[in-house]
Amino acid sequence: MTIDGHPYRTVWLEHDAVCLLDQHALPFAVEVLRLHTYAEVAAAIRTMRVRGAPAIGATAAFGLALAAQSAPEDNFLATVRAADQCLRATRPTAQDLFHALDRVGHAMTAATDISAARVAAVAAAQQFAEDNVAACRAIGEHGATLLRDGMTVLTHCNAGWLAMVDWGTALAPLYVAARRGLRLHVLVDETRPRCQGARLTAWELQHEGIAAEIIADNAAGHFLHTGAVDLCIVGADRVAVNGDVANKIGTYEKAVVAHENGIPFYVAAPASTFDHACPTGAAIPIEERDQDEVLAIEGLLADGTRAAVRIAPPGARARNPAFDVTPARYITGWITAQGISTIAPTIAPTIKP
């Protein structure tokens, strides 16, 4: 995708770094980090710098790449099981993240040598991130025919290019109509804790030229009941085999909103997103995240210096789950980069053209 003109991605492997667009610094600047060790890579990971599912699968075959790449002839098969070890504890939610790392970990294993496990590794990686993009182009292409001139869209938290290596899942049917011309209008949770609709959605669709605006989160159900909104497309974490749904924290309410209201509610989302070992949603790890990103927002001083506010009063405590499980029966489909299934797909893909 591009910003003013300039092609980017979230993330790629450069020789000795892996870098990416630190998300920490949208939507008020663009800066790339460049992390030069695995540890970078699992801090960044788990700070949340690089954020969404398939974009921190990347970031992580990324980061047990460069760990093959620097590890010690003499200490190599120890070295590159500690990085994996690290990557993997980042984040326990996503699925992605998983896949990831098996890929490469499996291209090492079928390696015949070190030096040949390094090739393989980056070769891995790579494809990894390749296979990523591929998959949203096609989720655009086969999200696009649900979209129709001078509709209005909801979606919730970010699922666009910035939580993927290109393109994105739940926007990607976005941008796919909108460059073929139809005019389209977002309604763009904010997000909270992390404000990532606010901070990443709509400044994806600033600079896509699509009408977005943010609404409160708790003002989704009166836009949901009062017939504003024409469709729900959102991204996801982990899907299970029932087709149950992990995303970020509040989908559940708005699916839940949507059903009563008979509004079509879409997760879009690639194969590496899918757990064939996760019967349920029952079984998806949940994460619960520091209790200051509730406690406290962070934003734009009048002066231009960036800070985090507390909104809470002194002493009282917070939960904060990142994440919540939609059951399979609140989903009207799923669009993958097969096609829109209208069961779950894992079990039974049944794909339309």
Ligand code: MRU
Second form
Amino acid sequence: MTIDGHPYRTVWLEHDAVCLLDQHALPFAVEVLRLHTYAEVAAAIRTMRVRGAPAIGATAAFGLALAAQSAPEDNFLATVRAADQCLRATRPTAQDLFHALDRVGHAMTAATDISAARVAAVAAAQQFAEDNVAACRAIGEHGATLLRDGMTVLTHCNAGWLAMVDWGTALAPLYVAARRGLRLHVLVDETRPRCQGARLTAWELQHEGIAAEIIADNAAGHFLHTGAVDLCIVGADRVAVNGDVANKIGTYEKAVVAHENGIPFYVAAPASTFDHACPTGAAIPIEERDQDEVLAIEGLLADGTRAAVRIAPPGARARNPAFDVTPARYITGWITAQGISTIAPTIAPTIKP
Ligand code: MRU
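Now that the form predicted alone has been shown, please provide the structure of the form predicted in complex with the ligand.
What follows is the entire complex, opening with the chain shown before.
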């Protein structure tokens, strides 16, 4: 990704810090957050200064590698275990989190001594990030074959650069196609309550020079029903063996309406998002976040200061599931680094992390 002429990744490791683009500051400011302890890394994931399944995974992997660098020799194992548990407890739905921590953990277990374990942890975390970039680029190439000049694509939440290490999943096909000269138009669901669509996807598309319009979440059905949308592409937080997909709350209803109106609905995800131990979507844990995310909305005041504004009456209560599950029957195809599959049960066993 390039922001104002400067190349960035969403998250990266420096010698004493995990660095990331602070998604609380976006789209109003580009700020780099430097995190020096695994506890700070865990807090950044929990509070969604970094979010999106693979970006969470890469951040956690770097956080565990950071913990391994600073863990004292006489308490190495206990310190690294505590870091692993702390990072695992941040967000329950995104499969990449567990996959990435497993990879770093296995690399350390295979090392012969503490100093080799420190080196292995960094190498495994870096490899997870590199694999994600390569997978997303491949997803972009495969997904671009679905796109034609002049198409309108609907997407939900943010599954672009900022949800990965680079490129994105749902947005990568658009980026590849646009760089080849296709003129595309994107309808961006605002994605209440945290507005990842309005804040992050719209901002990314501006930087990629792709025409986009933000729509209220409630408007998607109207546009799907009135012929305004050619194709839907979304990302995934976890894909079950039968092809069911957990993704940002609201994905399910978009998929049902797309199906009802005969509009293709694709899910784009790297191998690290597939959970081979999860038979169906019913087994995917769904995160429920603080009700204040629904009761208030954050933004920029006229004087340029950021503020949260309450939008519900005092005493009102809210429910805030962060994800829902879209059954495989509503999904036209799964775009992966290996290609596009239209048959759910066959893809999971063939896509090994
Ligand atoms: O709560 P978030 O912002 O982390 O949720 C992100 C999403 O639901 C994305 O669509 C998903 O991670 C796919 S992008 C890899």
